[in-house]
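Taking the form predicted on its own, here's one chain by itself in structure tokens.
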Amino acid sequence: MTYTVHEIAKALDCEAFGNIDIVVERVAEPASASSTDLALLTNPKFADGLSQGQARVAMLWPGADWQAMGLEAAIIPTRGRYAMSGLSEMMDLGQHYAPGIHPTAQIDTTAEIGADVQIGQFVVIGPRARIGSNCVIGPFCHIGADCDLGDDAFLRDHVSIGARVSIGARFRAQPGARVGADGMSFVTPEESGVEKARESLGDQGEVHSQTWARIHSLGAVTIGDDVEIGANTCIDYGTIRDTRIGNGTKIDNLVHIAHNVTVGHDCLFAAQSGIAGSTVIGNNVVFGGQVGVTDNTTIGDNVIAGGGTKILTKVAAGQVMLGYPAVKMDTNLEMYKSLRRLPRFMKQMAELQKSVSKRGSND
């Protein structure tokens, strides 16, 4: 998969400069880019690298000095890590599934396959099941009965959908993914002590053993358009009512997000973050990795959460949080600050406790 640099710009919409109708192969780092190579170099702190490696054409940063880099041609881009979206895109060499449905697929003669899929081997689709156009379905995928999962989807390796979930277009999974795993919903014939722990904040009473009866989901999975779950992220099916991801939300690898969950618009949640049961997640929510969020509360929209943040209580919309608890970041900070000086504090403490002593003694 080759392109000549004016190729690159113009799908790019970027600028190009010198000998546009150099070839180039594959995309690289500075460093270690070879002469066929496009060196991605879109931030100027790392300009050094160019020098280690044999790049004739890299993709700059606004008014960078290619001709003083030794480099034969540039592209430019107005922003650059925007462009890496359509650019790597362009190189993406793929998974190489072959095209067609391969003989080893177990497809259930009820279910209902769109135009020009691939399906791959082992490939189970359950009864009653609807694949839309174009879509892409690696080997050992399972689909259950009476899914519909929309055009263009693109699942890697091992993706697992459940039973009766509702999936749009350009939906994309990575290996491992599950859609549709039963809730963690029990429930005891008395009052649990995890009850009443939480009503009186601490106390559980009197302690008793106690056996877990099953709730099961009877609510499924809904998904919108271009929604993207990472590797090994898992999605629970609500009790009642749908556990639900809005559109064009994308989920890292090793996420769970439980029963009854609401999931806006444009949302990005890093690795192994989990959000528990009938939390309701506004718009443009972002969430850096192991970030935590408590059942049944609201998290608003735009809200961001730096990594590692445990959300425990309702956030406002545009909110900036870090921390356990969570709270406002700049007040994470001064907290921290804190924190780091209480060690010189005691000891001062303890040096003016003497000698209050000291001079009590001596009156």
Second form
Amino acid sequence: MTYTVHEIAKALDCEAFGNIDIVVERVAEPASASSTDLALLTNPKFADGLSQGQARVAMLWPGADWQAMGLEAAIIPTRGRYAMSGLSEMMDLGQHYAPGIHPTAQIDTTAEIGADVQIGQFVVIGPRARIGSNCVIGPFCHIGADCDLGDDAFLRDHVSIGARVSIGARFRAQPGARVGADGMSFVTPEESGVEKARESLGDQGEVHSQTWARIHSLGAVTIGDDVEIGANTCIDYGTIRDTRIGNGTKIDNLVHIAHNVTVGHDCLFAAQSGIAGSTVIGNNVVFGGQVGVTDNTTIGDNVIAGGGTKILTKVAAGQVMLGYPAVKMDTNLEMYKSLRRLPRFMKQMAELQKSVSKRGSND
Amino acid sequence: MTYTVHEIAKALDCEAFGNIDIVVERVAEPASASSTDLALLTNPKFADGLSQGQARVAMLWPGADWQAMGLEAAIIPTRGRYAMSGLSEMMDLGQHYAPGIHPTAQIDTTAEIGADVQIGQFVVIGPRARIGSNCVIGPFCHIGADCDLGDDAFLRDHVSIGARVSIGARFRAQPGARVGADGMSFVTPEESGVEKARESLGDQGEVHSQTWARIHSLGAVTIGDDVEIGANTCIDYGTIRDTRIGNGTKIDNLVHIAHNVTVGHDCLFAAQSGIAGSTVIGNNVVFGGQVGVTDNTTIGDNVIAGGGTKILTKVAAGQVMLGYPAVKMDTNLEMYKSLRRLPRFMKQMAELQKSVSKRGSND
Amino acid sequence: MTYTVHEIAKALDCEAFGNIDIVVERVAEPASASSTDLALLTNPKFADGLSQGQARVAMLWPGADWQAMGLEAAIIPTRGRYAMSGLSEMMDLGQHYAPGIHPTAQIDTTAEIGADVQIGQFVVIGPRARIGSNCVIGPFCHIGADCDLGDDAFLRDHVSIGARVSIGARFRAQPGARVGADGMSFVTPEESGVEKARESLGDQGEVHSQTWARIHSLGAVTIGDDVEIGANTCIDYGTIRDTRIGNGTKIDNLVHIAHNVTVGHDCLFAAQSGIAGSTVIGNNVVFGGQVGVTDNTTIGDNVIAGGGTKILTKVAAGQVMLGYPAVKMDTNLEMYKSLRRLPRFMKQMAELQKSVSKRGSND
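One more: the block was the form predicted on its own; return the form predicted together with a further copy of the same chain.
First the chain shown before, then all remaining chains and molecules of the complex.
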């Protein structure tokens, strides 16, 4: 798919300059751009790269002097990073899955399939599942019994949607994403060491061996509109009520969302983060990579947690958290700076102690 | 599947009160229960929810006054959480996989398939594999050559069992679980920087670039009875001996069990925890989410490690651990409290130092 | 496959002693070795096990007195761990996938398949994909459109290779590995709280709710020769340029490599480690399990990071890192020792303060 500079600028609602009829085929970084590429250069820091490539056209930062850069045309958005969203959507080369419904797909006769749906090789769709219109379902996907998948979903290959899962419009799932695995919920006949250690903050009392009885997941998963989940990410069923993901929430690769968790709208969870059972996450919450949140707690709206943060208690709305255990980021930095100085500080104090005790003996 | 109050109480060996012939269709939380639901209310904390729902019957905590709550019947177990196990098993709606052996399944002619086995669409079963009776094998599962899968297994979709893996009775695997991936074992021709840094605790000596030679996995995986593994969890082959998981151990999503690891019976590992190569884990060990255990170490029976704990050394039986590096939970809390106070403490000490030195100069 | 002691010693370029015509069938640990096994005993620490087993032949450490151990033959390599590489390759029992190209495989007519390729059940190969010679592609693999897979690849089952991914020779992928998932890249119309909190180190300013716009991945993934990736590991597409993995790099299970990351040659990443977007990793870098690296940073050549380390800033070449946040391992150990002593130290200092203030009042 190729576009003129004019077409791109119009689609992105940006200003265009110079020869706006030039056709571009691809987006490239300045240094590796060919003469048919649109160089992406929205950060002046990387301007030097332009001279190493062949670009005639670039998307530039506001105020950039495109002519001085030797370009023939330029597109200048007000917020370059945001313009990348529309531009990348136009230029996406896609997966080229086979069109239509592949003859190898196994679709239960009671499933309802919407209009203009694309279903790949070896897909399995269970009884009474409902697939909205314009969905693309990649090879090896399994859509379980009684599922509801909204319009315009795009499922890459090997995605699992368990029975009774309900998903809104424009869902995206990367390869190997799992929605509707059973929750990890086990119970011992008598109170367990874990229950005791939690109450006592560390003492599990007298220990005797017990086996685990399974609590089956009777709840399902309900996912809102415009949700995206990453490769090999897992979202478990709820125990009684559904596990819930709000509209517009985006989840990266290898993330774990446990049973009964409720996630608000427009959250962003980076890779390998994990949320334990029954925790409630507010709206617009952002987690860096490898963040962990304990079970049965509450994270307020607009909370941000930096990479690796382990949240062990409730967090109020709007806080920026870091560390293990998580504290406010500025507190964490202050604690850390002190810890950094601690070995030297202890030596100084030992000197002080010596001098005091010496002076004491001299009194 | 519907049951009378009487049938449920009898199955769970609980007391029932009131109109025990009422039929219930589903289990629900009190606030969202309909008139045909059994409200689950084993914690008095949530009693207020009952008035918001339509439940006529509830499962309650010992001593609860069901009549005062306006209920028509009640089931009262001695330990509500434990009763949930039996109740949820009765009420589990299941996956509704296609019955029998699906014609698209590719089963090697030398495989032995037990009685009453259900095999889903596009399943592949390799040469000489043995599948016990009453197993359910979901779509897209791969059971490798020479595997042994015990009776009553329940495999969700997309599960991989590598060649030569041996699994006991009543195994459960969630979607995308991998048993029998190759162990990650590489070696350099000369001693590597890692080997040197481990010996010296931080000094890798003179560095020169080496390439990694692969150590193939000659061992397999042996799993006991009543084991469950979560979605996208990975258990690697052993190098020479088998990697081993004991009876009754339950493993959550996205967990990593490396080559040669031995896990005892009745352990519980929460999501995203990981155990490095050749480590030995005792019985009844419980790990919270994102726990890590280093390689070639030993964790005693009944150890509990809180979420995010990174265990870098041997842990004696019965200890409750927390932190990175892991220490006993009470030690961790004490250290952490001190660290929290440290910035202020350092200021106080600076004052003290000033006052001592001032006094010293006044002497 | 069986070998004589002579054949093994010759293949591994080791010295052999005693009756070198004895045939061995398997490699075993000393204590469990049968009379047809080669006992692996390259560490004198485990020598006691030999008497518990039936081995007549062993691979031993340099200088070991094989005759005194009652063995009939011995193989003595100069570096036992390294010899295991060649030995284990010879003795690998393999997966026994079906030979040839399975009739159920769906191979696009425009794909180019090399000589002597083995393609398993239900494999899907997309349009214009190129598969090198001698590749083994396990059941349920998906090789996307326009991919390039080099010679001698070995893909276990359920592997996903997205469209346009390019991979060198001798690639190995464990079950459920995902190469070419979309990068997690989202942008808000206005500057987000995360962008503000990063600049201010913790203050996200006035908070107002925004939704996330998707940045599509226009780049692909380029992987060098001799790379191996573990079970359920995920490597994302780049945004504009490709995500890159250098020659000889080995990646364990459940690892996340984000968009635009560049990894050098001969690196080793243990399980559950994760590298955030646009970070550049040098050559011969080794990460323990659950290591995390922040986005847009640089890790020099030969860096080693211990298990659980979270790297939040640039790391110079050759450093050995540990902790969260990562610091040099010796600094980490020193800080940690001080922290361990801190509660007691604070009590001592309180005593000191009391004695100083008492003395002060006595002045």
